[in-house]
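Presented as structure tokens, the chain that follows is alone, the form predicted alone.
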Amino acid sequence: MYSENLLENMELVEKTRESREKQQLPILNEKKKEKLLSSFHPDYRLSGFRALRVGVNRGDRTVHEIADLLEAFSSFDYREINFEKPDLETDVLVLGGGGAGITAALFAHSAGAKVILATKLRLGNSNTIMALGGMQASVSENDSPIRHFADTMVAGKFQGRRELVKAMVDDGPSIVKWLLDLGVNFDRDEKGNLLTKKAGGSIAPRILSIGDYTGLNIIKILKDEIRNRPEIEILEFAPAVELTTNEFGECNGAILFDLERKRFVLVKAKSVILATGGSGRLHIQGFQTSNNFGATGDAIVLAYRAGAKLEGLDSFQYHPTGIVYPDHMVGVLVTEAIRSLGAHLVNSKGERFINELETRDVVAAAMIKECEEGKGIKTPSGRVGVWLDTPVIEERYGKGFLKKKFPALFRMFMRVKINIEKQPLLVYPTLHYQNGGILIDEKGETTVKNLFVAGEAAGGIHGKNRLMGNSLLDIFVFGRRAGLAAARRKYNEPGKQTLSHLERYYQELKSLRITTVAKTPRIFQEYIVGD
């Protein structure tokens, strides 16, 4: 329910509708966009950013939140594990138990590979059940690969790796196969073809989508397809602490930490894929996210002390409709979707100010300029937003519409008495991805070998901006390609299990005489964990 002086500036949104109806705002040219981004994206202020000083990107530029967490020493102690005894052995251990993970695990072990997969949560709890607004993939007449390496490669602003963006976009089409295969049911029209809907920065229709759900409909199959394995060992609530490496520094297995009986778990592994996921909960530059609790950037600092090199961890992605009010939902996202629909974004004076469907990072800059410029609308708890006009899309397609096209969105808001056919939601950018990660290959190997990594942890897909549903379709692309490549080192001799890399690190750290409080991997923040 809204406050009465929300209440009073919402009738200003009611009384501009019919004209901002007819209104037709341009994509902006090049030079206003980068001006606008340059002005007012968080990815240009220079004072939320440092150079890194150890490590293998020594001196390249990240956030002051990334360099805390990789410049700080573990807060375990490992003294007491015998590296002769592993407690597990496998040819595949996946850290990670969200789509990228179960994808990895599912294709290593149709490769032939024994595989164990471990998670910091319970199977499936993941950023990829919180994907609402569904997965890019070439898959309609109109459209081609080549289209979407096109939208892929412009938004990121020609920063992804060519191979990798083209890796993706060439398997989209057989990703899909397989996921119908397993029983995905994604939308049709009336014909009984795949639906497929029009996203921000892209040139052709390729979203599809589950109503609102589809990221929670996928993991639920999932799901079932890995339960229906037994041979595939599932370790719950046992995050990865640390990843262990041979003499020749290849990766070979890592150490777990059993969050229940709280004791370390050895594993030894021929290989071992990193599906961890991103960093949405360090609240980079002090932005709220839409994350899951267990984004805290683990897969990126065992990967970065084991040697592996990361890539542009300079670039998040700070998605524009987030919710600001109610203040118990801050950081919640609204699917994109509603703007390819035709939703407009509206500040305190009733007017429109960007064109909904330019990208993300384009219509979040223009979100933080009208705030800070002043035409922002205040919550009772002093945050600021914009209006996201969501009754304009019930007016165009008629009554009964966004409750049938977003369910979950709909019964969402009406528990906090918001009905969005009648009231605008007031929204502003919310972290949500992180661009770089990981450097891997076209195999989805870092520069560690046997250390492989999928999803949002991996780097040098998404360049600069990620499109709205790349991360969907990449998390089984390269979950595909990593299981795969993974299994294929089933026959290799791991060698003896050893933290010497760890030791490695930390001299470096010492000799830079660099002293921090800070512990990591973080596993959770401590407003999860509490003191």
Given for the second form:
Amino acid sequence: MYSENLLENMELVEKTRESREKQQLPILNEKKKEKLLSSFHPDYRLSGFRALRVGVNRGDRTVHEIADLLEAFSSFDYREINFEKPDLETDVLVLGGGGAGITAALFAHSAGAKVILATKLRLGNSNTIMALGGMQASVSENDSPIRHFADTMVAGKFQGRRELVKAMVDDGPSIVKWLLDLGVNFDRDEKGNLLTKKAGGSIAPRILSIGDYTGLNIIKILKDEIRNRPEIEILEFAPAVELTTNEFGECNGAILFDLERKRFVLVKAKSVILATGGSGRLHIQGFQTSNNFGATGDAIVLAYRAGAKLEGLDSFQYHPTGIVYPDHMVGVLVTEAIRSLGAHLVNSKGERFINELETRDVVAAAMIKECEEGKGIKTPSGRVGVWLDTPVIEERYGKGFLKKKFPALFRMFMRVKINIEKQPLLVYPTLHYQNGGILIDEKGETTVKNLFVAGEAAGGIHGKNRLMGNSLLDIFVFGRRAGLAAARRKYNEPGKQTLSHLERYYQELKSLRITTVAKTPRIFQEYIVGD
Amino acid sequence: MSKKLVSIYIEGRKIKVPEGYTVIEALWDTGHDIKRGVGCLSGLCGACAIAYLEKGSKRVRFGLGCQTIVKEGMNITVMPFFPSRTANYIISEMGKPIEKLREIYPELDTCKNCGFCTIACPEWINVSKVMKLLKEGKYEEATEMMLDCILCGLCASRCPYGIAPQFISLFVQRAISHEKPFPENLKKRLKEIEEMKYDEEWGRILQMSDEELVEFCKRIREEA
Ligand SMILES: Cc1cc2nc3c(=O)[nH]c(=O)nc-3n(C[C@H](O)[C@H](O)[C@H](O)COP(=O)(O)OP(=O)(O)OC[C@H]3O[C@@H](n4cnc5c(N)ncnc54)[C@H](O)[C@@H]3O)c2cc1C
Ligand code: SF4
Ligand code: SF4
Ligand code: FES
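Form predicted in complex with its partner chain structure, per the form predicted alone context:
In what comes next, the whole complex appears, and the chain from above leads the way.
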């Protein structure tokens, strides 16, 4: 139910709906786009960034929130751990139970390795489960892996590494086959072909989906599959808090923290796969986020302290349409498809201000501009946003369309007595995706031997901007590659487990006279609810 | 800004929290270390199942803790891990998995279509009807209805016969998708890749200078 002042402003939205429908907003030329981005996109806000003072990437630019994470000591005192006596031993240790982690575990297991998977929350609770829109893969007739490659490189402003992008797009079709064999029910057309939809920034229809709940339906099946392979040991509510290395600096295990018993679990492994996802819950530059509760960037901290190189952590994706009202839904995503179908973005004066089909970064920048220039709408708790006029779609495609096409969205708002058929939504850009991460090669290995990374935690693929649907693809592709390559290390001699990398890191922090009260990895953000 | 407070009962304890909070927020606000029953905070992951009784109401209701706003006098308990039976099988190794449905989940036929599960579902799925369709062999229709299921387990918690509809339908969903004819468009693309149709071009791409690569990508996109 909307509050009084919002209902008042909403009348204006209704009044201007008809005239807005006739309006054609141009796509901005490159120069105008650049100007808009550099003035209003958070990635260009100089005050949001600083140069890292420690570690392999010293001197590189990143946001304060990530720098704070890295220029810090651990939250834990590890002295009580007996490193001679690991609690568990395995060939492959997978950290993270989202799409990338489960995939890596399944492949490492099929390759004959003994696998342990440890995750922070319940298995599957992740960003993957929340992915609505779909997954890219070049399967349609008028598409090709090369076209997919070109789209990805251009979207990433040529900052993605071409060998990684090639690996991703080239494996796309075979990863779809793997998912189909597991019983994933991608939408089909009348002829039984995989249905492909067009997405912003792509020259061919390439999005595969399962209704408007793609990630959920894939995760349900991956969870079911891993549950049916009892040899894979699964540890829930046991986040990784540090990696261990041997005398050569190679990774050979991790320290987990059992959240229930409140004690450490030392795991020794011949190789480790970090798949703990992104960092939306760090609320970079104060933004609301679409990410799950566990997305606190732990992978970056763990890998960086162990000496792994990072790449591209000066670029994040802000999804234009995050909810700002009601309060308990703040940050939650409204799918892109709503804009693709023609919903307008409307300011407090009842005007459209940007062609809604521009890329995510441009639309987000335009929304921020409106709000900073006083043309946003204020909610009772003091947040600002612009209207996303959903009833336009209902009028265009007929009554009942929204409810039928977007049952999840419809239901979500019906629960709070907002009918998206008749009332617009209030939205503001929401922190959505970590474009960079820990640098990997085509096998998924980092610059630290025997340490692999897959999924959103990895860097080097998406450059400065990720194409919609490429993330779901990359987690399966690199989950598989990392799982298979890690399994091949099962004849390794892992050596003695130590924290000497951490000692070195602490020395560097101290010698730079960095003192900090921040403790990391963060594991969970402390939410101070209340006023 | 000071907000109006409401009194609620959480697992029997009376506490006051600001109006407008969700059950999860109320739990955090009162110092509960809630980790087990939380995940996406978006109503998508099913980790936060709750049961609650509203003041003056005669009936216990069910919902998601991250989506339910507390109300004066509400009596709430969290129940994220309700035990539900899951069968063991490896779909990819079964010839025609759907034929094994009754072997794998014999409890399907003990369902009496009483409808208790439907009442609990926070996704407004007519779970009882799904069960009926499954019994009748209308698998497509049944699993289509379950696409929005978030595996919260609330339906299973209500079933007087201890059936877990969410897992039975998940098996069926996997079984029938697995048996669908392989899509032609994907088959073609896989064949092309197998025959190394793109390898030469990849070779060139990997050799290009940065400028050449930019030009190349531009051209590919314009041709399309
Ligand atoms: C709302 C939303 C919608 C999206 N829609 C799409 C879409 O339509 N298409 C698309 O391609 N992409 C989409 N994305 C992006 C995509 O879903 C994610 O980038 C991707 O799923 C990440 O997968 P992952 O396995 O790397 O990480 P996740 O799926 O986030 O999994 C990480 C796992 O690691 C666990 N973890 C965290 N820290 C630790 C630790 N210290 N130790 C152990 N475990 C830990 C987490 O609990 C979690 O289970 C969307 C993202 C969001 C948030
Ligand atoms: S509650 Fe149990 S018996 Fe009743 S309809 Fe649902 S599954 Fe069948
Ligand atoms: S069908 Fe059952 S498990 Fe699925 S969402 Fe409904 S109540 Fe939850
Ligand atoms: S926390 Fe995921 S549904 Fe509530």
